[in-house]
Amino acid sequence: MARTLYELAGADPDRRFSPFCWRTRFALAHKRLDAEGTPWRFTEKDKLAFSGQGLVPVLVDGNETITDSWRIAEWLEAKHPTPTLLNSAAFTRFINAWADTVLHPALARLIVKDIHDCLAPADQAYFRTTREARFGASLEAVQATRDAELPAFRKLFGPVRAVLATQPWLGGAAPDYTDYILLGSLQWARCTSPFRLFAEDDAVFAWRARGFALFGGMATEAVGYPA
């Protein structure tokens, strides 16, 4: 059964950054199932109709058409039971909120301009019109200040590192969806910018190079910049 996945892609077809799409990236790749990328870009609402809305990702199997992170990782989590994604959903679906309203503002800060010159043109305009009425700042200058932003947004992961002194993964022995929602937060910005997030020594660092590791190496071998 042919299997689409629409993901948000730069002005290079082949940089997916967006960090919704790869949720649902990990999350197929947990399932051990496979789906043809197909590029969308923030000026092409035309190519998404339809799915009844504008945003990616969008999964279409067979006859069905599934829009949203979450929602996809529930019916994959339904129709393809094994291996188990969600193995504590109200936790991860914690952390799924914490990542979209804590730290993707955080992070998108310290990444903002970068992301902007990896799009093309058309885009470009597009999301610096409505990313500098989000911010009420030009692009530069909210990215001018990350130096100084870096230890607040490193101290956020202070719950993650906390956890990862127990045990290997967010998801306890094996990694499952609440390391995959983190990771593609993780993961938007190695695809977007050469923004070193963390020292080497840290944790998270270690965590992050392990999951950006799975399925082959998956992540790490995506069009982006060294983490």
The other form holds:
There are 2 protein chains.
Amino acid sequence: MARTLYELAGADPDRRFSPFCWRTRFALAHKRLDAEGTPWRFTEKDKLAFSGQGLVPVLVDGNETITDSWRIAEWLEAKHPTPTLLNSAAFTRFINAWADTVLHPALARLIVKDIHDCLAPADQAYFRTTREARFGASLEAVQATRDAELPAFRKLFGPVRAVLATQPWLGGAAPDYTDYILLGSLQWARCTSPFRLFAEDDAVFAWRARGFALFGGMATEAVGYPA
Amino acid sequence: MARTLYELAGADPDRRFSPFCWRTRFALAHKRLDAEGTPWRFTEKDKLAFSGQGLVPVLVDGNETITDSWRIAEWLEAKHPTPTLLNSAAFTRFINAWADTVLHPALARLIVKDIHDCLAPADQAYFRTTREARFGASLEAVQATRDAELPAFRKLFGPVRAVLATQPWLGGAAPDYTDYILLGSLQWARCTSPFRLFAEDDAVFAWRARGFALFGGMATEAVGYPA
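Having seen the form predicted on its own, could you give me the form predicted together with a further copy of the same chain?
Zooming out: every chain and molecule, the one shown earlier first.
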């Protein structure tokens, strides 16, 4: 059965950098499912009209169209129960909301100009307008303070480190969607920016390296920068 | 078998306000265990010397002395396996670290002068000196901006709300230590400060009310303010 995943792409159509699309990429790989990736750009809303909304990821699986990364994860779990993706639904949901509302706003400030520079020209204009309105400052001004903001960014991962001190993955002995959510966020950065987020002696650094190496180095081999 | 819990107290020895002691209080109640509470004050380090350290909670259970709220929770779980307290160890550990490193620093700023005013005179001097050094400002100055800081404080609970949108407790269908950690933090505020933390239409408000009503209204009936 044909399976297609619409993924946000940069000027280079192989630069697939959306953290939400990476959540789905990891979830598909976890379930050992293939999906053809179709590049999509911010300004191509018409290409997603069939899905009834304008955001990626969109997964088309045979006759079914599923949108929103969380709903896709639940759909995959229901349709392909093993291996389990959502072992602790409350924890995973908490991390999902934490990534969206805490981690992403902080991380975006560190890489927003770099993201812009990866985009196709039409997307650059769209991105600059919408993000500068959101931040109330130019992309250049936001990113200019990233060295000063890095310690606070790293501190956000304190509770993650507390978990990794006692088990190798947030999911336990093996990774699950809880890991993939945060790996997707960090892959968003790796795909778009050369900025180094973590010190090499940080447990998060080692966990990220193990996560990016999963599934034959799926994340490491994607178009991007060294992590 | 005699069981004693050393608990931080205010000038009124019945005002037991430590968030860490409340974690243990809830954990004991969850296990249907009684413990005599012994009031302890910040400046009475000598009273805890037998435990080999100077912080509460300290639980003395027969011949055993256990310190640190997390270690007490694990000890209780091992010694009294049912009902389960730690259903999802990773989630609970994440929340424990999140409360300690994110929630408490933000919440302390809203109530720190009120806490001071509840303390016995010797503790007031100790508290003012140590906390003013930590904040780099007078207790009065820190708390003076709490109305402006309240929206950001409430926003911290976004990921908690995401979980409560799909289940009644962080622990699932029933409360567990994940809930008790955060209820302990909010009981810290209720015991010391009349400041209203949540709007009545907030899901966190309703969850807190249900949590404080557990175990015969254990938290609600403790010395403090209306929540």
